[in-house]
Amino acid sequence: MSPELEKCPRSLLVCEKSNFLNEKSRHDFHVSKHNFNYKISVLMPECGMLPANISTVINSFSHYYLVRALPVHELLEETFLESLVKKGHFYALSYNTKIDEDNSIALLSSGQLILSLDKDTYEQLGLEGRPSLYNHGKAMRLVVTLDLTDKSLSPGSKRYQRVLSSLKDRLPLRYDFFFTKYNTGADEEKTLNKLLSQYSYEEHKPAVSHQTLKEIPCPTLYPSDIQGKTLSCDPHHFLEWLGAVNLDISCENAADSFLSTYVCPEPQSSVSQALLCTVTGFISPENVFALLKELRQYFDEPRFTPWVSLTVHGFMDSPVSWGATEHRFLKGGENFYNFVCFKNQDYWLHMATGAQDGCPP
């Protein structure tokens, strides 16, 4: 094996099996905690065209905004704080900031503002934080977490004024930001539009693409065998196969192919066709949950396939993965989860991140 391949970064994979109808199922919790998503892939074996109801859900995904050179203190201004941040369903993430090199900012729907800062920026701001979990020896990166819904940060309080002064006067940080929101009312729209009108911004709709795959080998999956001990292929091999399908890599190991010797894992069968639908943008957890709900209902009618797959990729340079758990890029930046939805409402959930990240919930 090539020495470079041996250096391939390790990853952490957590697998969970349950049923959507089980009152103890945590599928909605896991989706809601993964705040920052840039890509969704839906794979539907034995399907040639995206069903109309699923297409409708995808086309209704929230628009998102790329705001240029936005001062960070704008996220703390009183009207914005009260009208949008504290009501939830609003997300903000600094754009084009490399998490291992630059300062990176994230605003979660819970109202937590995460600032991942280099040492110089941290000392100039003068805010209280903690050393990053990824420092080696000296603390060269620090993380500031501000709960903007906490009473101590209510507009007018001493702590609020001190934080606002740090971000507005002491060191007025500016970054490009992604914004998105879900199901907000007229007042929230007015507040957001007022802010956007003061800066250069672009409004985007998530991009959607479809591809119909013909005569492809497909792993055999049984709901009861998530570990792949007898009836199914194991989770790592299944996710590897999904990645190959998404990248349009041949899984047949053809004798005349000099590009790929990859082969679909066993046990396997051949499917006549499969639909691959990909959505890219800044996608909220609420939109993901709406799509997952529609995929569950796909089996309300008889289908040839026993399962469909939904894969959700987080931003590689997001300062957090699930909830407020710190995330780093290191060598790969992997930060994703996958649902396999079966016709009996059982599901598998695979959650993957870098080996040095915190364990997914």
The other form holds:
Amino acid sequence: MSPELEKCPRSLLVCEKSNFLNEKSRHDFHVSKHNFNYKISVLMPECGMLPANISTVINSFSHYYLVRALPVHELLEETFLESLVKKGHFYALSYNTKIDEDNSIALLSSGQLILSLDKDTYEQLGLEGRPSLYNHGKAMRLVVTLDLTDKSLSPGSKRYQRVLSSLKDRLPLRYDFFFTKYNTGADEEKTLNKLLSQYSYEEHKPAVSHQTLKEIPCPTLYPSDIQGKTLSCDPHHFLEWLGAVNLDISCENAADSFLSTYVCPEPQSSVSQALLCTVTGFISPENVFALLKELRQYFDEPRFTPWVSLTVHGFMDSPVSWGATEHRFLKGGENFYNFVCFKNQDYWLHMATGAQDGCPP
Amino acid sequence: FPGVVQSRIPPEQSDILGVESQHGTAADALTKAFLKNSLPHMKDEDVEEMMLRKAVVLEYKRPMKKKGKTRKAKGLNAKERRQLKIFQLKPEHQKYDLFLPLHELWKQYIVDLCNGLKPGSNPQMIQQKLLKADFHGAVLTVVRSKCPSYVGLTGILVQELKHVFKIITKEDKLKVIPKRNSVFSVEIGDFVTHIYGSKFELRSSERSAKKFKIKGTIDL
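Can I have the other form now, the form predicted together with the partner chain, not the form predicted on its own?
Now the complete complex, all chains and molecules, led by this one.
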């Protein structure tokens, strides 16, 4: 391998091709496993206005809360555990904590509490964990995983007492948290509100923005050729172009432009207009799944374009990417996935992660 | 000269020995000459004087005092100690309450050592004294440790060995905590001291003689 390539941190791209109607299709599994989503962008070529069903779904995305200075032991509190954590569909992520510098806490919908701690915090806290998979030699970062749904951590057991006393008395950790939940009942609302009322919090709605792009070249994609050998373009180039479109980078590769040499990958065709819709916030996977369902229905009527794409980005500083797979930040903390939906309900799924990440499922 | 110096060899023995004893005057003359040669060259009177006074006791000699190497009280070696089990607390002795008076004594000892713990005393001075102090009877708490299950243990120090602390917790459990890779905290009146166990791996008796050097930061 050439020396330049060795210096570059690696990135992983997993491409999957299947059909939504296929019963063995794992699109719901992949979507539900990716717990923390930051940004969703939908690109619809040959479309001027956002279809009504899609905009309804986007507007009905659940709200998320930003709680300031919440002690971590509150997540272990008994009523909170019973009503919110054990029922699932509740997500929490510590805000403004860099994964490579500070301690980072995440609560998954499966009931697992992940604490990604630096060495000093781990030594003082007193909970058993294992070293991070991406340490080089000296164990600078350690991960403590607590399964809150496990019997050994049920309130009243010795282990629960120890965990609670560690987080409460020995080393009280407080962080700002993002909370979001999906479709929970009145009891859960009450418990959550009771907890939130003790601390200062803000409620947010995911921010939506639209943009109509005119006269842009678009790559042609055929569902059967995911690898980009003959009919479609290469997935790396396609994703690169998609990112350029999202960021409004010109892909003309004009001779006098030194800023960008990005080009639309071949084979391409020119479209008169394309719609780019972006939703930003702390979005739960269930919302993403609802949006995906609506997007599939876009092709119920005849459309000009053969494909639409949905990109979901994860948080750079989240301690996990898919499920409980560890995620770290080397030179970039990307963990995203991209659906390309075709007319005949075929889809492509690209899942990409950065250097210090496990392979996506 | 009186006394028998010579006598005749019985004839049987003379055959065996192969010598013939001489008789009479020749024997006397020979004896006299022999004696004269053997005796020191002194006047006869001096010789007699020398012999008169001293009684050469041949049989009853005073036994010489054997000095030998003075052996120090060697004490038992580790094997014997383990067999005698002198350092093992019997279960009926493992009660936290029994050690509370020891703790009180230790508190008194420390207060005396530091010339009365006034809130305004210099921490440096106290630290110097504590480096050489004995900690038996102190209440130790593990504050940081590379192994997280040790963190949080508190108890009275019962025994300090070279590499471990033996403490007894409030639940009457005897816990053995290795010193390495742990930080202990000791509360003395209003002061709290943190002991980095990795640097303290000495027997308490040897620690009083050791000079501690200041070396950079200590990371576990």
